[in-house]
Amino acid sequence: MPSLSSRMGRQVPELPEVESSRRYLEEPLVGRSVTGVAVGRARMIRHQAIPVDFTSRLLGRKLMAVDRKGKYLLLRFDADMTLVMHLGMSGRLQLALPGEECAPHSNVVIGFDDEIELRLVDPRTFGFAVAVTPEELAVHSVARLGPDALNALPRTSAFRTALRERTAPIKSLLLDQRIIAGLGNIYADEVLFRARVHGSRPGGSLNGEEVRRVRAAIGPVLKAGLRAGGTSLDDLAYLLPDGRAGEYLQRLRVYGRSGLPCRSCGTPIERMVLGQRSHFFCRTCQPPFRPR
């Protein structure tokens, strides 16, 4: 049988993976100052309008907080400087001592006092890091994100309004970061299974009870992922900053389980493509939509 990675494609870190990394970084890094910056691949700072600003804006700055919105990490430094980081399709963060061997593709390395390094490891370089001022942050893509799926989930009435008259599949709408920020392919499928809603349903076709169930499923699914440290697939593209794998893989109910029995009813899990993304579902627990 093919591995989960080959059946699901490459993993893109989602909210539980990014939040797990944020929580791990917070205690050892907050209060420390940047003592060195190294960029191994210029593509990783491609959003920095003036590349030399990346180093000059960070050197000597003290880290005040490690925040997150959706899938973005926001490292808040003194003097109102923010380091925005996105892990892209294959990125992960690593904490290490300066003498420790760098993992391959450690493309951005930020040294802090007391000899600790934060390394952005990204083989495919779809991730990025950029140091921005408050004015630049206000026009960055972070500012266009919808409410955070974990910390600012909208009420059912507001969520239903966002879906009203939308003809796009609900799976695609859950992936739209302008509506709710943080959900990706893995957790959107898990949310829809828990809510007993098929991902192909047009968003506007969901009734009030169905919208309530989808909204109610988001928090428990994300929190379960967080308790497990996120999901690491067989390719181990995502790891926690200490090198451990996230353990949610074995708890997935539908994602990546095509052909395997549903954990609730035994019906084989199926896979279809929606908006060029895989959607895994149980035909019995999530009946396909049949318009009248």
Second form
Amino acid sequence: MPSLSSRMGRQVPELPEVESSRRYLEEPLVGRSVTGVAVGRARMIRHQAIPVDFTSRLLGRKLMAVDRKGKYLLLRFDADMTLVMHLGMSGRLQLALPGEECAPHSNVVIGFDDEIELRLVDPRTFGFAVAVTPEELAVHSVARLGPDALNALPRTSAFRTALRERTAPIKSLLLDQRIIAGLGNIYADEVLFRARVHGSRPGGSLNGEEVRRVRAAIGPVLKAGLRAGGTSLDDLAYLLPDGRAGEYLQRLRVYGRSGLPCRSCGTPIERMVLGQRSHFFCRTCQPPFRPR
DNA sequence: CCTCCATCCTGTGGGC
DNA sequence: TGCCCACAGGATGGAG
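Given the form predicted alone, corresponding form predicted in complex with the DNA:
To see the whole picture, the full complex is given below, headed by that same chain.
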């Protein structure tokens, strides 16, 4: 079992990290125009139907707004051009001066006004960037996202409808971005712990009260993560790898804590695999079977 | 449509 | 000390 510190050595970007990135980019970049584009690894724009379009579509475009939906960033440019970015497993965004040395794996670099650069750093290249027209955006996976977990959380009744009849584990359904957009493996486990629901429970087996608890846990868990990101956002150290690991370590209740005592009841946290992903839980606080 | 599973990729650390 | 290998995970796409 890898140690907690190794597991958390590089934070996987989830909704709070993406929202922090959105805020980080907004003020310095909105109103500026693209003066240069460099793609260091073609794989990063693999979703671009015509690769050469990535550069030509962005050059000269003025940034109007920086939006987010789920874990996707949407940079809205004039002429109806949208730059869709996803940080994948290991991506992060940096702002830098043009002369500054690039961090390793700075795979996509976009220059604004010849004064500031947006760099997408992503060693594992699970992330991507793509420049799309409104027509292309409408059929992009971002268009199939469910409501945003932070800004548009569905009511309990709608959430319960979405889970009705579903036999897949609730943990897997929380990770399904078409139902709710923004939860990843870490926060899904934290949400389930807070809701006192075991991740292996079939989605349709949750009663109304349990669905209500799961829904109610999403906001506080994400906002706690956002506060952690927001706090250290002031510190440029945030931009370096591992800069925030410590902050998260203290916050997590179950993720990565197998063998350690539950912060609520002391029972050792356990790990199992659900949908090919780790699920961490407390079997006392989150009974695997619904109590009668 | 739903569920399950393989695939992409590379830094990291555990084991030998 | 150094090498090897398993592991981590978000999204996608195919099979059943």
